[in-house]
Every structure is written in structure tokens, then in C-alpha cells.
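The form predicted alone is given below as one chain in C-alpha cells.
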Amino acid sequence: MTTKLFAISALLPLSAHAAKFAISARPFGEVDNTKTELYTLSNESGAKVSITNYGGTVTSIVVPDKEGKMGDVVLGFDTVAEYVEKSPYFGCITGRYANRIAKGKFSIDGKEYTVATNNDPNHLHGGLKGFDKRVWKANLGNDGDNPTLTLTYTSPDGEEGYPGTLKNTVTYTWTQDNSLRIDYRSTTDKPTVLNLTNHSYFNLAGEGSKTVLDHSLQVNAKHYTPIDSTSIPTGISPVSGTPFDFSKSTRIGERIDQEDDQLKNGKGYDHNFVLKKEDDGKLMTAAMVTEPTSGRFLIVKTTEPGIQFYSGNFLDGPAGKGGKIYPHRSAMCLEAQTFPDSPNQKEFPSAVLRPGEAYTQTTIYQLGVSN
């Protein structure tokens, strides 16, 4: 299989004696008779991220541990066919509406729309063939010393039941400090609802490691949205005095099996946290995760009002990269987002996008090691 290496030195000043980054691309198989590719963005230290234009999916993030040993910290598969056949949304762009819409119905300006109930009885992650199952157009570039991958996809009016032709651009930037920056921008020609996120599954000890229960999590939130038995929010409640209080760094496994109706609903954590926003639309630190064995940490920054913490409750041992088994709770997700079911809950932040407006979002996953 041929790998194309894009000339990077030409993008640098003539005085530069070594390339600061590299970008490669290789074929990744076909989906619906459309060729897909896998792009790898590497920085000067050799840390790298790989992303396919099938669903904008992050397939690997390779970063050092405290000993300097490189390891892949996200779950995924070796072929695009496996993503098509069995992926539980590993690493992808989810949309048009990430998370759930109750009973697959919402109204805009008095007109009701119906979308697929693919997570019975609710709508989940854009429907039967959401953005995660589309082949996006790709453009490689750089932002200074940082390599970039820009993906575009136009969703036609009525796709998956959503109104409006929606033009989407998502740019991934891999920085010299091992941060994956994701910038989203969308516009529409009719009023619609929109909620995009990245659905990467992290295990900072390395993908294929046992569980994430020994990871410690801190979330910048005083409130969360409890859910009913079908995972639809029932309002906003304080985290204080509950297993959802991660205002201080807390081991994920410390309270996950407590007798609590909310934890029983999803066999663990799968809840939206209401971020303590000082300025809407401003980038803020939403969460931090640390892992004691590797010494790695993950800091999530976002412009979004909420973040979904999912503790890998429904992982059931699919074979991933290199045949590694991914068992129950062997990864976690931190999905920056508008709140679940916002189109049906007036007290939640609005998810409506109108013509003449632009949906914009920035989320950063910064990886490093503790001193």
C-alpha cells in the first residue's frame, strides 16, 4: 500500500534546517464505492494523530508517557470496513445532532420534524446515516508549524429528516504541544437544529488496556442533567452530594457502582455536565483526566456549554486495532456539546441555526505528562 508524504520543508522559511511537522496519506478502503483515505499529522517530537475522511474519524493519537514511550490513547480499528460494520461511534464527527432527541421529534417556528428513532425510542447521533457515516472531502495544509486537515461535507435539505441544506467545515490541527484542536463551522439555508461533537474513546494507559476506572477526572461543572430511563434529560440538578461531583479530581471508579438511580440507568456515567461558563462562546477548560501508571493527562477545552462524560458502559469486547479486545469500561469519552434534547427543552441552550448565522465551535484535546 502506497503512502504519500507531503513535502513540508517547502512550507517553512529557507533558514529552517529541519521540518517541524509531516503529513502523510494512504488509501483506507472504500465505502459505498467511494475511496477513503487515512491522514497522519505528525509534529516535531514524533507524536501524531491519524484521521480518516470517513466520518472525520480520529483513528489514533500516539503520544509519549512519562518514560517517553509512545503509545496510542484512543480506541479504533485497522480498516474502514470495521468502522462501517461495528463501530460504536469510535472517534467520529457525530451530527447533525450529537446525543439524543426525545422520540425523534422537534419543532422549529411551529413546524414539527420527525427524525429516525435509531436509539429506541429516541433519535441518536444524527440518525441511521449521520455525519459519522459520510465520506468528507479533505484538504491538507498547515497553520504555521502545525499540520492541518480540513474536511467539508454538505448535507442536503431533508437528509435524515433535518431541514435545510447544511454546509459543514471541520478543521483538525495537530500542534507542537500535542494538542488536537477541532474547529467547526456550519451554515444553513433554512432554520434547522445542529449539535456537533467528536466521539473519541480515550484510555490514557493505552488503547487495549483494561479499564479507565483508575483514571481520575475533574469537570468544571456545578450542575449536570439527570436522565430518565431512556437517557433523555429531565432538567438541571446540582452535582454536590452526588456521584456526579467531579469538581475535584476523583477516581472514575470510586463511585461508579454506588446505589444511585442515575448510574443504574446507563450502567455507569453517560451524562451531560453544565459547564461553568463565564462568557458564552469563549474557550474554557472543561475537564481534566489523569492516569497514574503512564503519567499522561488530558485537558479538554471548549467553547460549548456542556460536555458529555461517558464511561464506556456498553463496550462489550469488540476486537480493535491489532486484534486488541476492548472490554466493558475500557475507555471514556468527553464530548463537548449543546445539551441533549435541547430542541425540546426551552430552558436548555438553543440548538437552532438560522440562515445568515454561522454555527462555530472549538474544542481542544491537549495531551501531556505530569511532572
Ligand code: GLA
The other form holds:
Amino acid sequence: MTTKLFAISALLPLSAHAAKFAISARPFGEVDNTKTELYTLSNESGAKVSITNYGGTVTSIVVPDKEGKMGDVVLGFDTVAEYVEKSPYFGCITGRYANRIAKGKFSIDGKEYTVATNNDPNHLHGGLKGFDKRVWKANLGNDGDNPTLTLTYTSPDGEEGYPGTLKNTVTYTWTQDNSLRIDYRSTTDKPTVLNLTNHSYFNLAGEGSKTVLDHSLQVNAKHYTPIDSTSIPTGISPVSGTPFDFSKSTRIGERIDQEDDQLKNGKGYDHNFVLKKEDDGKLMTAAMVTEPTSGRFLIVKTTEPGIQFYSGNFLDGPAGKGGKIYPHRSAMCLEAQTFPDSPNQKEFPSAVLRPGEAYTQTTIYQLGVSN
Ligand code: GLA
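Now show me the form predicted together with this ligand; what you just gave was the form predicted alone.
So here's everything in the complex, that chain up top.
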């Protein structure tokens, strides 16, 4: 196995930047007869993120705790074969339509389309072979002091039943302040629907730690979208007076096992929160998570109108990195997105993309420690 390691100081006049970051790449195994690679972007402090071009998957994020000890805060696997075989969407780019489309049907301009009902009776995360299962083209670079990985994938017209040739670019930037910035851009040659997100599973105490029930969460939302028993939204409701009120930082475990129809439908938290009704393209703070033992925090900023909070309800103990077991609720996802089932729900922000337009979204996962 070869490892390419180079510091950008070698590429710039030495006076300009003294090794502010490093990028390495190594083979990660073959999928569909195509080689995949694992890229590691490190900043000056040694904090780093690893991403494979298989599914654009973030496989690790290594950041300090309050004692300065480095730890990996996302769930994942050591080999690409395990991602192919059993990943519950760990760290991937999820698309074309992240989250659910009711009964796998939607219409655009009066024409009906059918997509796979891979989450019976609904469509989930782009279907049988979504963006998480594709090998993306990769380009390494930098944005001044920050290393970048730009991934591209062209999804052919009709792939997984969706109309239009969709050209996608996703750029990951790992900044000096331990933020993972994700910029998405897509264009189409036919009207289509689109909802991209990143599906990282966080445990701020370190992956392989017990549940996230002692993490505290704050969400910048006064409303959420309740769901039916198949996880399809039934409208928009206030969070006030419900276990979904995270307007003040609250322990995730505090209300998760309450007798509540919504928690029952989601088997815990698996709901979209309304950050704003329209996608106005402005970056806003969507959520903040804190973990008491490590002192770590996570701030999520996004341009998207919604964020899905999923409390790892379907995690059932797969063996992950280094053979560590990932039990029920041992991680949480905060998936910035447009609302689930938007193609079928007129009062939700539109998920339609037309030729000549560009879909853009930015989400930032900022990691840090509280003093
Ligand atoms: C999303 C969904 C969940 C589940 C996970 C993957 O968060 O909302 O219901 O499917 O992905 O297991």
C-alpha cells in the first residue's frame, strides 16, 4: 500500500505559508471495478478529517477534547468493503433525494415519476443505489490555508428513476478552526427534484462510546414536521410543549422515552426541524450539541431550510472501526436538508431544480471545546 503525503509548503514560496496543512491519499479498495481512495486533510493543529470518494463518505473526524487529547467523533468502518456491505449511511453524501418520498411517487409539471420503495412503503435516501454508493471523481486542492477535496459525479438521466442528467460537485474544506465546510452545487438538463445532505453519525465522546443520550442539543427551530407511522411528514407543528422543543439546550435522553405518538412513530427522534420556511440561501446556525465528559461541542450552520435530527434509533451494534461495537443510539445525525417528501407537499419549500438554475447549499460542522 502506498501513501502519498505532501505538505502544501512544498508547493508555495516558503515565506508565504509554513506548512499550514497537509493532505495524504491512500488506496481504499475497489468498488464496481473502480479504485477508491481515502484522503486525509489535516490542519496546523493536527486535527484531521478523512473522506473517501466512495459515496463522498466522511470516515473520521479527529479533534481534541478539553484535555487536548485527540479522538475520532464519527462512526465508520476501516474498509470500503464494509461500507458496501453494511453501512447505514455512515458519513455519506445522500442523494438524489435524501430522506423520504412517500410511496416512491412524485410529479413534476404534471408528469409522474416512480422511484424505488426501498424503505417500505416509501423511497429513502436516493433509492437502491444512491449517491452514497457511487464512486466520485476527486480533486485535492486548497483555499488559502485550508485543504480541500472536491468531488464530482454526473448522474445520468433516469438513474434510480429520477429525470434529468444531474451534474454534482461537492467540496469539502477542512479549516484551521476545526470546521468541516461542505459546499454543494448541482445542475440539470431536465426539471427534477433534489435534496442533498451529509449523513455523518456523531458521538462527541468518541466513536464507540455508549449512547448519545447525555449529549445536549439545541435547535434553532420553533416548528418541526411531525410524521405518520411510515415517517412521512403530516404538516408543520410548533415544538412548544412537546419533546421536540430544543429551543434551550436539553439532554437528548431527557424526553426520548416519553409516551408520545411522535417519538413512537420515529422510534425516538427521527424528525425534520423547520429552520426557516424558504430557502433564502443565507447561512444560519441550525443546531448546537455539547458533550459533558469530553467538553466537545458541535455547531451546525447551514443555508438549508430544514435539519433532520436522527438519534441513531436503528443502530443495532454493527462492528465499526477497530472492531468497536456501535450500539443503539450511540450516535446522532444532524442532516441539513430541505423537508422530507417536499415533492408531494405543496406547503413545503420546493425541491424542484430546473435547467438553467443551480442548486447550491452550504453546511458547516464546526467542532470545538468549551472552556
Ligand atoms: C435517516 C432516516 C432514518 C434512517 C437513517 C439511516 O436519518 O431518517 O430513518 O433511515 O437515515 O438508518
